[in-house]
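This document opens with one chain alone, in structure tokens, the form predicted on its own.
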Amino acid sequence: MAKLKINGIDLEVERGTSVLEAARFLGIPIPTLCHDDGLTPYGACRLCVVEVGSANGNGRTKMLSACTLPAEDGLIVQTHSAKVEKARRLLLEMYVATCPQSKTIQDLASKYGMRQERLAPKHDNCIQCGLCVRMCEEQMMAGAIGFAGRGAKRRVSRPFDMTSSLCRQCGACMYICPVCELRCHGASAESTLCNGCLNFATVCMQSYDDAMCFLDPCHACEIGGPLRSDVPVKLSAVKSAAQEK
């Protein structure tokens, strides 16, 4: 068994367990676009970024991926400090604006607090997530897809650009694949994040670093805002704005 502690909460789990794992068994959430239980872990999205440390690291930290980082004797994780939350933000733009359609994404930049685009939006594209390749190949044992090219190049292909013989059509790559959806904007879209389910600020009545609250939605406001309110919000506020939506 290895012993460590995440969110300041110890934690005994059995060797082989991922951070990942071990912090949905706390019911702490920590988003994915790469990541399905019954495929390998990739690590490739790195919205699951945790800050990590350990007792003799003199208050040094990393910040690693959850789904590929085996639980440890003596790790300590922080799944929602102020830094890894940062870190979110910054990949959500990017992902927003290579691929704006997808609901998934849209849904996770809503839930973290996106109020503005700073990226200019391109045609939807791969996110070069793997999920259709690791499907493909362990889920329905036939590999007629995978990576080709490098860099900025690489794309998910067919072998030779043909249609494999393995290839039974079953249509399993397109239906674990975040970006192959749409997304509604509503009548008159203003931007390219979703206008119509834009969450509002939680009303907290402290502020922290690290996020104290994991209930989905908010327990106070009943609306699914983002983890923690960088800038303070009264209530009556909120309450108007709710009101005119």
Given for the second form:
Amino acid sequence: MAKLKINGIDLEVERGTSVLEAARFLGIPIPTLCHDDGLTPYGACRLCVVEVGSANGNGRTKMLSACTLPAEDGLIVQTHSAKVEKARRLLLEMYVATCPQSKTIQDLASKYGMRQERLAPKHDNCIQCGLCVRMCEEQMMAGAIGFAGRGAKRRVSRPFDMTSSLCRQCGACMYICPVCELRCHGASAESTLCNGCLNFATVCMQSYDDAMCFLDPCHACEIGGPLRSDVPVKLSAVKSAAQEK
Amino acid sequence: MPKLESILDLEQFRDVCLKDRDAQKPCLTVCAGSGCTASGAHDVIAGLKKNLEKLGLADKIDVKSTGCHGFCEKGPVMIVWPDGVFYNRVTSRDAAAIVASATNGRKPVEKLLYQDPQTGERVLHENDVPFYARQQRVLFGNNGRIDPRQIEDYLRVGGYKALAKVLGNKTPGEDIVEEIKKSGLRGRGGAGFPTGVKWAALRANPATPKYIICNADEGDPGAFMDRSLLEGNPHSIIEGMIIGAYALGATIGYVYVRAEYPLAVEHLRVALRQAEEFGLLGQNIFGTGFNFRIKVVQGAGAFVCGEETALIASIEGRVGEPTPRPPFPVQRGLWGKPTIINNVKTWASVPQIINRGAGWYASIGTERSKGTMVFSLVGKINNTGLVEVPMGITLREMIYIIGGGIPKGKELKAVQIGGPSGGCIPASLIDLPIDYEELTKAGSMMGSGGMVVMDETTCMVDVARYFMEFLEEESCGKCFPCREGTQRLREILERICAGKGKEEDLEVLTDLAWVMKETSLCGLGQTAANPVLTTLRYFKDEYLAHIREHRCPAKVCKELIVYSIEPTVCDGCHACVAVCATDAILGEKKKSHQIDSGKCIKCGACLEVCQPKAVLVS
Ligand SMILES: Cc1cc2nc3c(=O)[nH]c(=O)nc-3n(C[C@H](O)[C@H](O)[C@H](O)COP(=O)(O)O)c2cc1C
Ligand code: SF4
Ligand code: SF4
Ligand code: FES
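Switch from the form predicted on its own, shown above, to the form predicted together with its partner chain and output its structure.
Below, the chain from earlier opens the complete complex, with every other chain and molecule after it.
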């Protein structure tokens, strides 16, 4: 067990627990953009920074990412000190300028009381949080996407920039992405139904025996997949259809 | 050569090596470091050998190629032993004269001796040259005396004595760590972390196996100290690593060296092979039951791969991107095992400390920065090169005595210390003692020891922009504040350089710099804003001149300057017309010329060639 102090509260957690998990256990919210329970911590968005000191550190502190910081004996953690808050506000100012179209980022910015934006908007479509890459690799066991390039040229990509045979178009990457959410434009003038979000084909069931994921909502499955409660689907029927092709 | 089975064997072999060489036998040692090689050292060596053969003296006088002496500016340099006569700017045409002087009465070749630019006097010995007089070459001292490809040479200068000492006395590992702690040695790779403390932390970690790594990535542009040591004295690094492995209980070590250093890799490999043949590496070293091997890993050469967690990832075959610390490498390093990473110079300091004692080492330097530091002195300075000085030497001594001052009588403006993310220290702080604490206080850092001297013709905003451009390229891009911050800072600085900056920009620069420093994942992002922060701190008026008056005081920023020709001075010589790439200069011969500012690209070519100095920049 590791004994540490978070915002003045003493607590004991199992070794291997991260400070982010420990803080959440206490009900203290720490904002994150690159973290997801169930995926390996990555430490890239830096929004979860906390101020960390130690009992014998003479009051000196360091700013460390809570998601990657293992809870250790004697840590003294401040999750919302003035310094931390200032850092998060400035990071969010940069995030909003980079991807103003992301609702996740806009929501966080308002939560952090960001009132001004001094940087020019860029409308990038990725903050490189790496969630999609880890999702694809660790949960979908596909490893169809990864990072390529360095610095400003770094981006999520597929091998040789072609749709990889490893990709089964499950949509998990888009599901977890905090940025590439489609902005809702509402229904068009002619119709009251939009269905704009349902732009996937049902590919999963054509290639596999069983449902490969349980994403909610899986856009593909919503149209005709096995997870749609009101449409009974016979797996064997789908299979034989696939075999005929 | 049979394997050395014991320390007695080693000492006996050392004696043989020493007796082998008559100390009075003349020897011509020519620097074959990268600098001197570029200026023709190998021609000199060939010339010397040819002349000796012609005179039938090939067995009377030895010729040796050695590692870098540091004074690359004056290369090729060489020394004639046993008198220790130092020659500089030698060419193959001088070979005959050198050989003649070495054989007949040993009267030095006057014109090859170093000439003091101030007094005009000729200097006989290397150590009396002002460039060397203030140096204390603890690590580099043997570079000019040994052939890096011959282990015998290293043994002759007392090599592997420190290893024999600890193995012979069976010194317990913790005592060695204690000795390193007492010496006050701090890591020479940049951050200056106390080496002994790091080693003790590794020993406290019960997990096995343990690994040690020598960081020879050296990605800073313009830095070549690690390379020079690897090329010039690889055994000193190997000896340090063997002692470290013995003290720390490691059985495998790695040297991570950049692939762009082929000569360093080659010399290292030769040295490792010799050490293995002699039984200094391998199983049961000197019959003590201690096993240790060293592997060489060549890095692809990204700057960020020098960062320790990225380096480990790279050795493991993963992408060379940093991971958050903690866990530190001593907790979970290579292959998840406890690992020590130290810089080339840190490892090479270890045998010195063991040989001469922690007390001796701690007597060099300042209160909290001990020993010597190696700098690469470049930029607007007369004597460029590698210098090794005791910690605490002042900037003034560095620049005006060792460096020989600023060329062309220009004024010193600033010195950028610590590599691309070091800070710029203004000329007003010329008496600053150089150590870890003082540099940090001034907003800079020791870093890897890069030292770029800038004179009055340098625009500090442009300097900040230049370094930010480099760091933007070198940022691995993994973490947001560094990737995005370097881009944003560069964009804002570019705007200011173009005269389009706003006063609010300075606040944004400061804010972004702060958040990068506080929240970036690794040292690159955490220090990347140093050039911006220090130039803002010491040269704010220059920023304001660009913003408020749209003026570049140093006349560097192209958007803010205009080239013109003063008609009363121009003699119509037409020289400028010939060099102008865009045909922007109009005028007939013998009549005064004019510059078409629409066509002028402000390259400055006309300024260079104009004899009567009629070209004006405003
Ligand atoms: C961007 C970056 C580049 C680095 N490059 C090097 C390098 O080229 N050589 C080196 O020895 N240390 C380099 N370091 C420092 C290493 O991370 C590490 O601190 C060092 O190798 C530890 O050795 P020391 O304690 O002997 O200094 C770099 C650090 C950063 C953040
Ligand atoms: S595409 Fe989305 S999930 Fe993937 S790295 Fe970019 S922002 Fe993150
Ligand atoms: S600080 Fe820069 S170099 Fe370091 S991990 Fe972040 S993006 Fe990569
Ligand atoms: S959630 Fe910790 S760095 Fe992104």
